[in-house]
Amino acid sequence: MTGLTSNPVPGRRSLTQISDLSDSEIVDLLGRAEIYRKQELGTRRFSDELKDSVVATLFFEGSTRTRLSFTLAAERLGARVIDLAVSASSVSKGESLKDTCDTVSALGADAVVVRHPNEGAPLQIASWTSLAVVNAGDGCHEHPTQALGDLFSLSSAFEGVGNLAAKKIAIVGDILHSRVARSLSALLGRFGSKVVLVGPPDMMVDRPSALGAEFSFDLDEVVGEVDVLYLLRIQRERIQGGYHSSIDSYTRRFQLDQKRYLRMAPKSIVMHPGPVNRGVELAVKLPEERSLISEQVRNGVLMRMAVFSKILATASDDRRSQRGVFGD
């Protein structure tokens, strides 16, 4: 599929994974993030192109980044944001996801964010809704604003989206169940990176090939090769809930440590989604030149401004056009 999911009112478009967007609004977001960079080195980092529209966001887990970025994103170009706590919420009395929705929409909300545990929840909602819907993560699915911020980030490090085809790029750590792995897998894949998976047999996928990737089971035989290591946040209460892997054997297999480091490629680059838990996937002080991890959370506002500017623009110059150039 190519193009943003469409929905029943023009102008509005839900994002809810990666195949959602052709590859050249993929390259049209990465240029609306740069717009917006410049325009913060410039210190300008708020503009009113959505000064009509209202945000929503609607998050069954709990994410306190995620959820900040997309507040900062809106606000800063000018949107209301109505945050929705679920757990004080009717939905902790019982009311149906679709009922809930139904009330963000009569509150007047244009797009709505949603993280929910069941995979497919953002996609059911944009069926039901004529809002725009956008994934903040569902499940063990996808999590694709993360993954543009991260395709931004490297964009910028190698100067030119172009210049990723010649990249390798290890995802290590937990890839059975993280959504960050399989959209960004998924978005380097079609700009020609060369993708591995790499973590312990319990943590990995059944087809990494369907995910466009290669895998490993040993981080050692690929930290020396890659252009950029890419670690995943350990998730350690699903650890304890039935994995083999201990921390411990994870740690001494799988930990960006400072004997793996010095054997990296002089000029890769580490990644991480944050937040990091020192001492588990990552145990040694990186020079600034060498990791992206700080630029991760600046570019994740940036790209769900872009995002957020792609969706509901049209809608919002609608409305001002049905109420006349100087508004009600």
Contents of the next structure:
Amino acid sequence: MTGLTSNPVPGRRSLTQISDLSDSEIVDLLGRAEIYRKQELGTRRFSDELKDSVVATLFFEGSTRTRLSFTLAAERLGARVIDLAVSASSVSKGESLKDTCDTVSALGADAVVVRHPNEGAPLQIASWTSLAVVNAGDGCHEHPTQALGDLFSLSSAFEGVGNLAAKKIAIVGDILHSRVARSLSALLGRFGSKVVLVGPPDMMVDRPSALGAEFSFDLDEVVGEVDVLYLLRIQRERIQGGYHSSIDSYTRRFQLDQKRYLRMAPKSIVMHPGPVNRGVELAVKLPEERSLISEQVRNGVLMRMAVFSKILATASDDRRSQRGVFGD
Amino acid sequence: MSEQKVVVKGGLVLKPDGLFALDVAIEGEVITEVSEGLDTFGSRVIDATGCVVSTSFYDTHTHSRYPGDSEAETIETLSEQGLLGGYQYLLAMANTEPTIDSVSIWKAVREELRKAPIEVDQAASITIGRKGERLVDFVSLSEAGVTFFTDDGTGVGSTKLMYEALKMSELLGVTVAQHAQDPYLFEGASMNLGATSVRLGLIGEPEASESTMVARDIELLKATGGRLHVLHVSARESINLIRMARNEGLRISAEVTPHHLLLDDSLLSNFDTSFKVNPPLRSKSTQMAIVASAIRGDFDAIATDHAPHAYHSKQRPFSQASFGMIGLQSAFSACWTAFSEPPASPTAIATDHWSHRAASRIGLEPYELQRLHRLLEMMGPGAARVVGRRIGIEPNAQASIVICDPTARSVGKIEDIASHSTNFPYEGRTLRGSVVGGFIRGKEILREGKLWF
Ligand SMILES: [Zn+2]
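Mind giving me the form predicted in complex with its partner chain, seeing as the form predicted alone was just shown?
And the full complex, kicking off with our chain again.
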């Protein structure tokens, strides 16, 4: 199937994983984000194109940063945002995911932004309900809006998405548990970039080729030849439960420190989805022109605006045409 | 029951060495004649033209959900699906609530199952509560009439307990059936390990989880004697190991499920929990290897592993949803659909003038006729042998037959399935072949694919 995942209600479309998007839809999203960037740089005033829409955020797993980014994006376009406080305990108690979502539907939301600790939950919600679903991160599966925002940052940095074809991008960290790595590899693969997954063996996926990527267990082997070094956030408890007995032994091999930074190509760039664990994955002060880290946060909001605009414009068109039919 | 003689005419009849154009006469509860051009004077004639006539099917692996989960299935809905699927006999697994692990529970459950309009036999567990800590009382259970022991749902992880269970099997003449799955390699997994699990970010189980336990059990079988049945084989290496063990003369049998023959793990790409099953659907290449093995004759039986679940236990995040799919009613069509893929070189298969004629009689290629024979062998006589029965279409045998149309096509629809559960994996899929008629002990059960009694 090409295009955004089709839902039972015509016009309602979801973004649950990168494969939901066709190449032209991705280019369209980049174009929309670019328009919002120009508006932001100029008047800082955005249209209220989504003023009739209601967006619900449904975070089964805490993430203030991501929730704020989505909320800000929706509000900038005039949508109303309601946050449904769902406790982590409702997940552990095995409360039916569908029951929760039926409640969201009944409240009249047009779209729901879902963060869930279990892989596939946003996809399941999209297939079980008539809601337009945006995946805000599901377990170790995907985090598509993060990857799309990063693509937008890369496309700006390299002056056009067409220039990503010849680029080599290393993603470094806990690949096995990273939803960002999965979305990003899938997305960059579409534009011909060469992706190398870098991390210790116990944090590597079983078949990197399934993600269309190469792999390495040695950051020193790749650091000198990449155009982009994408550092993932490291969770300390995962390090200590695994192959490296301490953070120290991990950082010795995989931290971007001064020595490794100096080996990077002159115009290469460092990225990170944030928030950075200073002294763990990154231990060097990066000059502004070599880091996209704060740009990524800004672009994340612009890309989420683009996603809402694309998904909800169709939904509110529907509503308008329904009004037309019923003549009120 | 009417005492009128019945003649099933014009079909291809299942015999040990092939499918032959024969007529079958039924009087009372038995088959009285099997030969060409039977006289039909004064008889009721069942026209089986274009169809095959097989022994009724036996299922060596059913989850009845009795006792404990009437929301998922009842004895009535189970029986209905079984009869519609062409089955005469179902072997119920012991992973119920409570576990069937004592004589008193086994007797009570069996008493209840006896009321079913289909024969349902009950297995007992190998270990108490299926906890893998202590063996059940094999001697008392065997004296009470249990012939089949299994912890199905989980493997017997302890090598020592499996050794002791197989020793019991040797001493008492009962069968021990293993759900081969290494508890450590399976830990946390909700699907097969492969490209799909990597993309979905789900924990996958390697095929070696199964094959290492099969290898271990074969070594234990050599050390103890006894009779081992390997449930729902899903790994390539398991098949090789079982073939070698059989060639060495060990008493080992193996079953394969319709879903491992027809489906592969790419179907999980959208986190559809209907396809979550244990052992998991494997890669396309393993699935194709399993089909080739089944055609070659590496399996004794087709077993449905029919596993109904109330809808809410499937409407959960993928990693938390229950394992299992329903498949009793659709077993023949699912398997026959899986056998449809033409061989790489059809001409390589030796056929004679006769098989060309017989095949064209029911609109099939000669190689398809050989496969159909193999399939019916596994669903009927082969499966019956696993549970210690000898069946066949011959004079004086019990008149339990099923009539299948191998060229019929239908689209899988949950509305057509008699279960309370909806975890049906063939929804919307075009299936080939259907069960159209059937008799059990001379009594007509199915007519035009519908229950008739
Ligand atoms: Zn099992």
